[in-house]
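Here's a solo chain for you in structure tokens, the form predicted on its own.
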Amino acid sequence: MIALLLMLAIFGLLTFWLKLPRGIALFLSGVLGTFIGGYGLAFRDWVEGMFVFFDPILIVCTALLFLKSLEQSGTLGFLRNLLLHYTAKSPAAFLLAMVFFLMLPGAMTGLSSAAVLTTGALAAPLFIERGLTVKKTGALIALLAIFGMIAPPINLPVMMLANGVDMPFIGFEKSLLMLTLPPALITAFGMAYGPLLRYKKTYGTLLHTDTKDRFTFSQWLSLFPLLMVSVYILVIRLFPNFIHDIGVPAVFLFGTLLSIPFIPSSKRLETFQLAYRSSLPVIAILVGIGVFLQTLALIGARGDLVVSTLLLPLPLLPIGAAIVMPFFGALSAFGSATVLGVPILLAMLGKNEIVVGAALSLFAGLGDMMPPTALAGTFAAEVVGEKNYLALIRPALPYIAIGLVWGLLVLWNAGFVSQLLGMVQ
């Protein structure tokens, strides 16, 4: 355990004192950890650690490429206008549409930052123009991006949890939807319904101008790649015995190829460049976490952590997870899921592992709104023009608490939840 604490201290110093990117800080912490453990230049373990999360890295690269292609082709902007036009008479319907819109990129990439910087940037003016404060708008965008990151079909924290206990990433969809949709809806309606309703009563509609006349056939056609990818991902999960699963990265590549004709030729190269720049920091974090975890396993610190966790009283584990994992997630949600989530999941093997893993991924994901880094909050502050990202945390705190309490309720009742969802206990 001393070695683990020393590695975490090194990571903290590299991140907050030397201001190194988190991926590089995790990598260097793992490298120095082999010296702390007395293994010296453990090249083989460093390289092996770099490839621990190779599958999630492929998903991140291809998903961000697909997302950027949708952004550059104008599909996301058209989808926003489309949803606004057809829900303009009802604030409730508008909020439901915006929950789907803001959660979509996170659900497809497993990254809250991707959602904030794409659909979040597109939706922010809609909320601010309709009476929501800048701080609440930023908090709303950040929280819905986080809930989208935890929602199916792509959830990177739970993929890492499953990888840590040698469990296939199969059958998580129902439990992840149950964990994310209720707090997402409560957050959206709690923050935005009042201002939107007042705006509707004042102006009679949520629209500034009628957008329907500007919808063209090519815009409708640009939705085809998104529709195809969504339908294919849904079908392979509903009918796995009849539809061949070509793999999530291949699905996203196929969607990107379908999107290319809708991207102006002058922007096609830029699309690949933007995807590369967006994915590189995430890849660095995944590689760094892999080396960090490989070092923990090499020097025995991971085993000590698992044994120490197993010795804790079982009733205290869910509460401890709901407190510790979000704060560790402030450094890295992926690191929280792997370093803390795996031993907690192993300690709770008597419960349904899928439900437990899904709940732990929610705790880890909410770390993206925790200081000092608050990744989702930082990006949301930039999107809405708020200089201090901490200003977004105060309006978000009640809804973070709701998410944690909801996750705890699901975790405590994992057996009942698995029966309710028709899952095998």
Given for the second form:
Amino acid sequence: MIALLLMLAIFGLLTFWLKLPRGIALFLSGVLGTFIGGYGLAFRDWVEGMFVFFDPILIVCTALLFLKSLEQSGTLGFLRNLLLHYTAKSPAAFLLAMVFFLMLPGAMTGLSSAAVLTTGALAAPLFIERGLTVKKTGALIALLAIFGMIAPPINLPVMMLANGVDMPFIGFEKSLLMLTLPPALITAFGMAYGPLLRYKKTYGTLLHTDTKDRFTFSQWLSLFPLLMVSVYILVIRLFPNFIHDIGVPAVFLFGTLLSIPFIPSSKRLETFQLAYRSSLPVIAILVGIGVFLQTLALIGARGDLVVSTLLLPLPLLPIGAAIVMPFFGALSAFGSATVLGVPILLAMLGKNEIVVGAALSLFAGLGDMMPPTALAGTFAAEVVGEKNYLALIRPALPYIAIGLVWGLLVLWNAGFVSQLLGMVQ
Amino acid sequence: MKRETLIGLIYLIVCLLFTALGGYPLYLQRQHHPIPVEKVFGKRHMLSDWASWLKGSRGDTDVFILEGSESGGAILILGGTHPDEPASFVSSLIALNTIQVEKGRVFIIPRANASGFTATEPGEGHPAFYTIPLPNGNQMKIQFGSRLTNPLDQWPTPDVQPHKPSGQLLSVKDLRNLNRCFPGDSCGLFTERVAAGITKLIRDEKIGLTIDLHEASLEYPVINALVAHEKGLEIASEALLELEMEDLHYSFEPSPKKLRGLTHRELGDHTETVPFLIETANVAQGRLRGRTTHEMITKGIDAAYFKAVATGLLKVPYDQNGIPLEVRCGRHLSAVIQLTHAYNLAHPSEKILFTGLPTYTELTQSSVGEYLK
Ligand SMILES: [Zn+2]
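Go ahead and give the structure of the form predicted together with the partner chain, now that the form predicted on its own is out.
In what comes next, the whole complex appears, and the chain from above leads the way.
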């Protein structure tokens, strides 16, 4: 346990004092951990640790490539205008469409930052122009991005949790939807319904003077790659006996190929560069957390942590998880899910672990809103042009609390929930 | 030189250094080492002698045939279906060294998933090998592999794929797990091809009795257990009775019909053989363990597991004496002896008679090393 605390202290020192990127800091604290554990130079384990999350890394690279292609081809902008156009008469319908729009990239990539920087950036002006404050807009896109990251089909924290207890990443979709949709809707309506309604009353419509109402055929056509990818991912899950699973990364690459014709030729190279640049920090975190975990296992600190968690009184575990896991978001949502989530899930095995794992991933995901790192919060502040990201946290706090309480409710009633969702154990 | 170029160059050198220093031990792990037995067995048999599709592939593995002077039935002992379960591989080594066959034929595959022995499991911090002391003072070095097929031999693996022929869905990890891929598919994924090879050998050689040796972590519900296909219920109860006389207790588990791809289900359903699977308790496999040392692997001693007794989650008694390989291999080999006896009673025309295999009592009063020389 002392070794783990020392490693965390090193991580804190490296990130807050030396301002190193979190991926590098995680890697270095993993490397130093083998010295703390008395193993010294453990090159094999350091390199092996880098490959713990090789599959998620592939998903991140390809998903971001696809997302950037959609952005550069104008598909996402078109989708935004389209949704606005057809929901302009009803603030409620518009909000529903925006919940979908803002959650989509997170659901696809498993990354909240990806959602904030793409559809978040596109949707932010819509909200600000219609009377929502800059701070609330930032909080809204950050929170919906996090709920999107936890929503299916891709949820990296839950994939890591499942991997940590030898459980296949199958059948999580329904519980993840159940966990994310209600708090996402409450957040969207709680924050934005009032201002939107006032705007509608004043102008009679949500349409702004700058929004076009004519769409070209080629714009409609540009939705095709997104449609194909969504359909393929859905069909693999629904009919696995008939459709061969070529793997999520391959599906995203295929989608990227399809969307290339829609990207202006002058922007194609830039698209790839953008995707590369945005995936690099995430890859670094995944590689770093892999090394960190490998070291924990190597020096025996993992067993210590797991056994200590198992010795805690079981009824307290869920509350402890809901409080501690978000704070561990400083290590990244992935770190929180793997270092804390896995032992907690192990302690609760045999109690509808799919629902429990899904709830734990929500706790870990909300860590992306926790200072001092607040990944989603920092990016959202950048997107809305707010200098201090802490200003976004305050309006977000009640909704973070709602998310955590909802997660706890689902976790406590995991048996009932899995019956409700028709998941036979 | 520009500053950026210099920084880039330094990063590149650091990366190459890590690749070389970290990659070399992994490169060594990837080699197939010869099975460490000194006894001479005549012609060397490989699984590809039966399964031509494995010829030259990294899934091909040694098959040892020990024949008695009288003709009789045939038994197959499967070791190393899961390479991270040491008692499985070591028990098959002991059998190779000690068995004297009088009647019938004994087939032994010590490394059923040869590819798994050449891999490590990222995130587990396992050692590359462990050592067993031999009576002459030397140490026998044994590869500690991964539970799953080496991803370099099977990649990419689909996230989900139906099991053949049942259609039950298997996840990406199951598809690299040999004990989820039976009866196998000679044209399928790498692991399915290996499984198909073993199934073919069982059919071609008319193996009547198949025993698959395994280990499980202490918190796993199926532990110190004998799993039997419904064809083998009588044999199992007869053998369990005899084992009770030796003061050895096994929980009896009928092979679940719903769980597909396992030896004790599919080999029974798809071939004439009567399959059994035996589990012992292995500390080095569990997630509650502390650091994985050679002593933990061979002696089964671990402080973290000892602390975990208080959680009430462990399914077997555990104390500071640990659960050494002598106990685990002894349980395996005594069960092999008694299952063969019981099989002979049920199939008097296909008897398999052998001597020399140490029992639980013999092994626990001596050491594993004594039987590996
Ligand atoms: Zn096993």
